[in-house]
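Coming up is one lone chain in structure tokens, specifically the form predicted alone.
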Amino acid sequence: MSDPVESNVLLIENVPSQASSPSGGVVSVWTINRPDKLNALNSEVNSALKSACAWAEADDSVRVIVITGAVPNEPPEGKRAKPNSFVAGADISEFEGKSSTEIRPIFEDNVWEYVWNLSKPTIAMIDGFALGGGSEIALSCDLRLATPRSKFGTPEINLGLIPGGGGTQRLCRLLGYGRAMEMVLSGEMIGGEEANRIGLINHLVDEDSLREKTMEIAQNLATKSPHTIRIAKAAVRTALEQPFSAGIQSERDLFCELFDTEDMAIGVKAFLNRETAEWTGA
């Protein structure tokens, strides 16, 4: 396993998966570490996340990626503690004075697409604010778990902006036209329970159980064939990008191609023999 790029603003913890196959797999937990700024995205965080994505994509031992935000620091005596936050948005101070020609390169090579384009499963572990660019990080992940005290929103409209990291598109595909339009135009926040009700998140979990539940799901995914996981993720993504009939054909093609893989033969044999499959990843 190669070493990830070290950064003060992105902490990486690689949790071994004892049941992964091939052996040696890890669940890589990435903690965005700017708690005094509610873990807001700035150029340093964006660069660290992009580097981490490149590392994870190239390292076969990384089976699943979990993205979360640092918990608040203990406040100075007499001061009120900051609220919990996944990512409270972009660091708006970096927008001031920028022109369209200056901002375009930043958003054309953006962190949200790096996360979205990972071939490995990604899980957003959310406790607190997931606003603006933070909600877009969550939307760029494959699965989302959140606590009741979490808050989701796209408040860019209040800055004279719109979501620029894929929020308008991913919200519409996840929630439908009406709900996405209301969130984008109003800029208002919704809580964890409402997010769960409308399908913005996959699971609503209390604060004390969030990591346990997230890691339970991640460790389960880490036991699957890495190759088949990549193909399955690609197949589901075609539903967002292709017409229905083309997506059906794409699924059929990918399904049939898997019959020429080692892992398909291993999986079928293990099932028939009532054994645990020992994947090769091919």
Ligand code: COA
Contents of the next structure:
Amino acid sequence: MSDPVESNVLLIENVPSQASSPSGGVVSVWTINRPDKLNALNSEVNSALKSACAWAEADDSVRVIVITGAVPNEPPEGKRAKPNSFVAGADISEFEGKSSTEIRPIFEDNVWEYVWNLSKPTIAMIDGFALGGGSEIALSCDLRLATPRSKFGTPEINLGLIPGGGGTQRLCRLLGYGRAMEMVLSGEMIGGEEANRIGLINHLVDEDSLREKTMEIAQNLATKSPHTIRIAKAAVRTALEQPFSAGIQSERDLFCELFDTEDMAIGVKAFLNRETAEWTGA
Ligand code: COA
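Given the form predicted alone, state the structure of the form predicted together with the named molecule.
Complete assembly follows, chain above in first position.
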């Protein structure tokens, strides 16, 4: 596999997937690493994340991407520990003094779209604050796992702002208009259990089991055909863009096209022969 671009603010660990097919696949775990600033997204993190997305998209061995936040450092003596965070938002210090002309290019070529546009499955592994741009990173992933002590919110309203990384739209699609409106207008945080109850996350998991459960899901996805999984992701995404009847038509087109792939022939044959499918990715 090719080497990802190294960065102190984004640690990349490639965990081999023993059961991946084709073999040699990895689950790429990305840790946003600014724990003293609650992993806030400054321009350095954004740039590292964009490079990582380009690398992951181009490297066939990357099968699944997990995004998480670094755990707090030990506090200096006499100081309180920083709280656990996934990402506590865009770095607010980079907002000060900026005009719309300066901010627009940053938000037009934004990190949330890079994550959203990955064709491979993405999982947000959340233990702590997922606020503002951090909640939007989580919303840009396909799946979200979080601990009960996690806190989600779009507090931009308290800064005289609104979400700018797709939060208003993705929250509406995921939770429905009513809950999205309340979150955006109130800026209030909701805890992990409530997030699970309303469907903001896929799984609520205790701190001790978060990584294990996340990796179990990621490793399972790495065993699927990489081609079919990309098509499956694209098919589900169609529901966000198209009216219902057009979405049904689009699904049918994709389904039929899969009949011309090697992996469909392999998968069907393996089932009938009671064997494990060895995908080619074609
Ligand atoms: N941008 C820049 N710095 C941030 C940040 C952000 N979004 N969120 C937290 N930090 C920094 C704090 O400035 C502080 O830095 P310092 O220790 O150098 O002063 C450090 O992270 C710890 O945060 P602190 O506020 O002291 O922790 P807390 O436990 O008192 O409060 C929060 C935690 C999450 C409630 C609080 O940090 C917060 O409200 N953050 C901003 C959330 C937000 O509005 N996000 C949307 C941005 S668009």
